[in-house]
Each structure stands twice: as C-alpha cells, then as structure tokens.
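Next up: a single chain in structure tokens, the form predicted on its own.
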Amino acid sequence: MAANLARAGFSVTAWNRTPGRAPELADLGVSMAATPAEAVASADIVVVCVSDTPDVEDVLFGPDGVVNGARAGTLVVDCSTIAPSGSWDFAARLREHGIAMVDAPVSGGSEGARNATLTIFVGGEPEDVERARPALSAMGRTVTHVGPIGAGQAVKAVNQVILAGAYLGVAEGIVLAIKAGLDVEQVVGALGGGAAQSWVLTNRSGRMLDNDYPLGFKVALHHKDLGIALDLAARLGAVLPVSALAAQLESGLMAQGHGDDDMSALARAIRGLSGLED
C-alpha cells in the first residue's frame, strides 16, 4: 500500500512496527522514520494499517505516537480493521488535538494490496472523505463513502461475515467433490460458469484441493474480525450461525498452530472432519 502511494506520486515517509520490513520501498523514494511521530511530522495525511484496536491506539496515542508529531489540520486515514467503537473513540480523541480522522478498512487480501485493487469502505465527514480520496484511490480500485465515522468498520464486519460463508461453502464443496471421486479442477471450472461462481471459488479452491495455504489473509486475523462482527451482532440482536461456526473452526485451527495460514485453511478443518489426510 505504501509502494502504491509512492508510485502514484505521493511523497511517502513510512514507519513499521517491525524494523527493516519492506526494504524495497527505498527504491521508490520512500523515506523510513524511527517512530510514528517522526513519520507524520510533515504529513498532511497519515495512513495507518495495523492489526487490531489496541495497535491503532498505540500508534496514535503511544509515547511516540501520531499525536506527538502531527500538526493541527492533519487527517488520519485508518485502514485497519477494528471495532466501530474504537473508531468513534479515536476520532473524538484526535479531534482534541485538531486532527481529523476517517475509518477506511480494506478488503482484497495481499493481492489487492499489492496490485492497488483493494475495495475500501470509508466512514467519516464528507469533506474529510473527499480529502482522503486521492490517497485511497492510489491504494484501491473501489472507494465507497458508507456513512459517518465507524460506518466503514461496520461494513467491513459485514464483509467478513459474508466471506466466512463463502469460504466455508467452497471448502465443503471441494471436500464433497474429493470424497465423491470427482475431477475437482473440472468441477471448479464447470461451477465457475454458473451461480456458484465466486472470487473464493476461483482464487482459493486450488489451495483447498492441495491442502496448502500460503499466506493471503491470516486465519488469526479473520478470526479477530469475526469476533468484532459477532460482538456487533450481539449488541444489535442479530444471529449469525455461519459466522459463529467459522469462528469456532478457526479457533481450532489456531490451537493446532495454523493461525498464520491463509483463511482458506478453513478447508483443513472440513477435510479433517471428513476423514481426509492432512
């Protein structure tokens, strides 16, 4: 995402919680900073993308956080996936420092981040969203303003709920095809021309067939996101049985040491329950 901002002509200063990551950014003219405060000292727009609500809080408000380096009038664009309540809280606290914020969680996995084809759901004041749009458009193909602050996170929760069903459905279908002795690749090709066609079927069925799950989007991160969605559902009185099942299966995968696998590893759980060898 930082590389795509640089390729789009933005002057980028970056900071990563793990020093030494992404050295290739230097070839694109990206400067590296020692702290978040240093990174944002001369920035008009600050893009944050970390793992969870406490991580965002630390980057923004920690001892060397954004609020200690950013000028009044800076705009924070948070592309992390966190609870909507976190976005509400952080936006209010940033406002006390004269800093605006939009929540802009992304969907599209590592491929989307690399290819600047992410789908981005944005919550915030209209003028702040429009100010952020050029930077967001450098990182994603579809940028949609979905409502006030926190609305982007709510839409991302919906996204993760739908993905849970899609991955489970494809995993079950692949396992059934294997158990039935079918040519699974032929089955996937045939289904791709009908109503069962989906991004997951096209892009992740091969991993499920091979039972090999190189990183795209970690099981552990999707499990965290489902926790946010299930908490939101509980508050609103919505019942999400498929998501609850997916979260349970992911808990089992994480306990077995598969938390860093791509979330298509849900098929590993279905294969195991179906008596297929790992």
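Show the other one: the form predicted together with another copy of the chain, since we just had the form predicted on its own.
All you get below is the one chain by itself.
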C-alpha cells in the first residue's frame, strides 16, 4: 500500500513494526523512519494499517506514537480493521491534539493491497473523507464514504459476516460434491450461471477441491474480524448463528496450525468433519 502511494506520486515516509519487511520501498523513493512519531513529523496525511484495536492505539498514542510527532491539522487515515468503538475513541482523543481521523478499513486481501484494487469503506466527516480520497484512490479501486466515524468499520464487519456464509456454503457444497463422486470443476461451472453464483464460488472452490489454501486472506485475520463483528452484534442485539459457527471452526483451524492458511480453509474444517483425508 505504501508502494502504491509512492507510485501515485505521493512523498512517503514509512515506519514498519518489523524493520526491513519492505526493502523494495527504497527503490520507489520512500524514506524509512525509526518511529511513528518521526515518520509523521512533516506529514499532511498519516495512513495507519496494522492488525487490531490495541495495535492502532499503540501506533497513535504509544511512547513514540503519532500524537508525539504530528502537527495540528494532520489527518489520520486508519486502514486497519478494528472495533467501531475503537475508532470513536481514537478519533475523540486525536481531536484533543487538533488531529482529524477517518476510519478506512479495506477488503480484497493481499492481492488487492499489491495491485491497488482494494475495496475501501470510509467513515468520517465529509471534508476529512474528501481530503483522504486521493491517497485512498492510490491504494484501492472502490472508495465509498459510508457514514460518520466508525461506519467504515461497521461496513467491514458486515462484509466479514457475509463472507462467513458464502465460504461455508461453498465449502459444504464442494464437500458434498466430492463425496457424491461428481466432477467438481464441471459442477462449479454449471452452478456459476445461477443463483449460487458468487466471487467465492468462482475464485475459491478450486482451492477447496485441492485442499490447498495459499493466501488470499488469512484464517486468523478473518477470525479476528469476526470477533469484532460478533462483539458489535452482541452490543446491538443482532444474532448471527452462521458467523458464530464460522468463528468456532476458524478457532479449531488455528489450534491445528492452519491460522496462516487462506480463509477458504474453512473447507478443511468441513472436510475434517466429513472424514475426508487431510
């Protein structure tokens, strides 16, 4: 994502929690900083993309965090997927430093990040969202302002809930097709013209058939995101049984060492329940 910002002509200074993870950035003219505070010292826009709510809090408010380096008037664009309540909290605390914030969680996996084809859901004040839009458009293909601060996170939660059903439905269908001795690839082709058509059926059923799950989007990250969605649902009184089942199956996959598989590995869980060889 930093590389795509640099390619789009932005002057980028980067900081990564794990130094040396992106050596190719130097070739694109990206400066590396030793701390978040140092990275943002002359920034107009600060893009944060880490794993979970406490990680964002560390980057923003930790000892060498963003608030210790950023000027008043800076805009923080948080592309992490965290709890909407975290976005509300962090935005209020940043405001005390004269810093604005939008939440801008992304969907599209590692391919989307690499190819600048991410789908981005943005929550915040309209003027802040418009200020963020050129940077977001450099990293993603679809940028939608979906409401006030935290709304981007809520939409991301909805996305992860819909994926739980889509992946499990296809996983169950593929396992039944295998057990019934059908030509699975032909079945996928025949079903893709009807009501069963989906991105998951088209793009992930082959991995479920092969029982091989290269990334994509990690089981462990979808599990983290479902935790956010189920927590939000519990606060709001929404009851999501398929999402809860998916989170349980993903916990099992992680316990068996498959947390770094692509989330299409939900089919590994259904295969296991059905006694198909690993």
